[in-house]
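Given as structure tokens, the chain that follows is alone and in the form predicted alone.
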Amino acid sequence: MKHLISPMDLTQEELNELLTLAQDIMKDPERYRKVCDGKKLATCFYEPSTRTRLSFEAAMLNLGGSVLGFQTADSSSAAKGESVSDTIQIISYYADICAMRHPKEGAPYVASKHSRIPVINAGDGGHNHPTQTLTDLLTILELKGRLDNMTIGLCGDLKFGRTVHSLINAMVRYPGIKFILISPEELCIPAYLKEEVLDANGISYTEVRSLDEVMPELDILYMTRVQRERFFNEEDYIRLKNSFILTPEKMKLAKEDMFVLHPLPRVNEISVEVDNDPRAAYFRQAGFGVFARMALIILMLGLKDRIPQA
């Protein structure tokens, strides 16, 4: 596991190993508190982030390691014109592993080609967000007890939503998965994902324009925000941002064991009244992200032999 740029960089065996390790960390976090003693994580975030950056930092600190890095491009030498490839070569002298978020698709991949340390893609443009996908898989596994034979509704911005794209790539590996793609026509899933991932793997999916009509079918509802920063003009954003809002009334249509996920941040696509519903799992999901990233760091640094025996 030299680098993690896409969810597909993990084999099925590696993915299962990571999820099993994450669940074990959740059961006994104290056993893991010195595994990364003496190791440093660099967080190179060229784009704003709350959950992803802080969960990476919490993960490394929970493992006994330390953290260095920058929070925005303006606070790094990128503001002076330094390239990603030059930055990562310097970072390689200072840290043992790097988590990178960048607004340009492919930037973490470029970094991986010039790095002497493992690079983790912490989100690149509208392309991929593999550690959010690990968080999502761990959340679904904890809530449903399985990752197969379920209907998953993906709602909102399916065109630019990198979390959606990564989750689709990961979930097609499991049998019995059906996707219901719920979005405005302007924000529907890219054609390449339908052709190269869903169709190529024989995955069942339907595209709809209404959330209400499919709520009773869903085992998981994955909500996403309509992202202002992905639009070319403000008028289109304003016109579409309120297209799909989850309310308590809509939740009445859902199964009792259906769960709502969201990568966050939330704007207004989930009413705050839904937070009180026990099926609202998005805050728990954010918590699971720390454990998923702890497991990833351990495996990418090859530190399983440092884990004390139970």
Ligand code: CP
Second form
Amino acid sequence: MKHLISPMDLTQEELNELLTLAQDIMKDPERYRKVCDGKKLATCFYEPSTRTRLSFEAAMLNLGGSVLGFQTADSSSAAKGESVSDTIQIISYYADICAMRHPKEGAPYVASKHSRIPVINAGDGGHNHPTQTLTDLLTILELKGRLDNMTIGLCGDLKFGRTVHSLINAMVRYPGIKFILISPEELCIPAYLKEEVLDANGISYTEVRSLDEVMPELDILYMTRVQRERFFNEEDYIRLKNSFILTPEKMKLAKEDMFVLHPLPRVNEISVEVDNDPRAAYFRQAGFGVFARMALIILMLGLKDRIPQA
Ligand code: CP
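Shown: the form predicted alone; wanted: the form predicted together with phosphoric acid mono(formamide)ester (CP):
Below, the chain from earlier opens the complete complex, with every other chain and molecule after it.
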């Protein structure tokens, strides 16, 4: 595993190994406390983040490693005009592995081409967010006990929501997956995903404009925020931002064992009254992200042989 730019960079076997390792870490985190002793993670974030950056840092610290990095483009020499390719060549002297977030699609890929250390895409524009996908898969596995044979509703901004794009790419590998795509027409998933991923893999999906009508069918409801920062004008954002709001009344339509996921941050698309519903799993999901990233760091650094015997 040299770099992780897209969820498809992982083979099915590697993905299974990663999820199994993450579940093992969850059962006995103490056993993993020194696996990354002497190793350094650089977090290079050109775009704001709470969960991804801090969970990467928590993951490395939990493994006994160290972290360094920058939180904004303005606090790095990008503000002076330094390119991503020059920056990663420098970071390669300072760290053993790098997690990079960037507002431009493809920036972590460009970095990976100039890097001597593994580069992890921590979110690139509206394109991909593979470690959120690892988090989502681990969450679904923990909550439902399986990753196959389920109906997944993806709701909100499916055009710009990179977490949705990555999740679709990853889930089409599992048998019996059906997607219900719930969005305003202007925020529907990109055509390339329909043609090259859903249609190409013979995946069943429907596109709808109302959440209520499909709630009873869902095993997972994956809510997303309307991505204000990717809109070209504020008027369109204001017009679309309240398209879907999950409320306790809507939750009454759902199955008892349906779970609500959200990559977060939330703005207003899930009412805070839903938070106390036992099916609201989005905060637990963010917690699972630490374990997914711990497993990823161990595997990408090739440190399995440092894990003590159980
Ligand atoms: N889910 C996610 O990427 O959150 P952050 O933007 O806070 O990292």
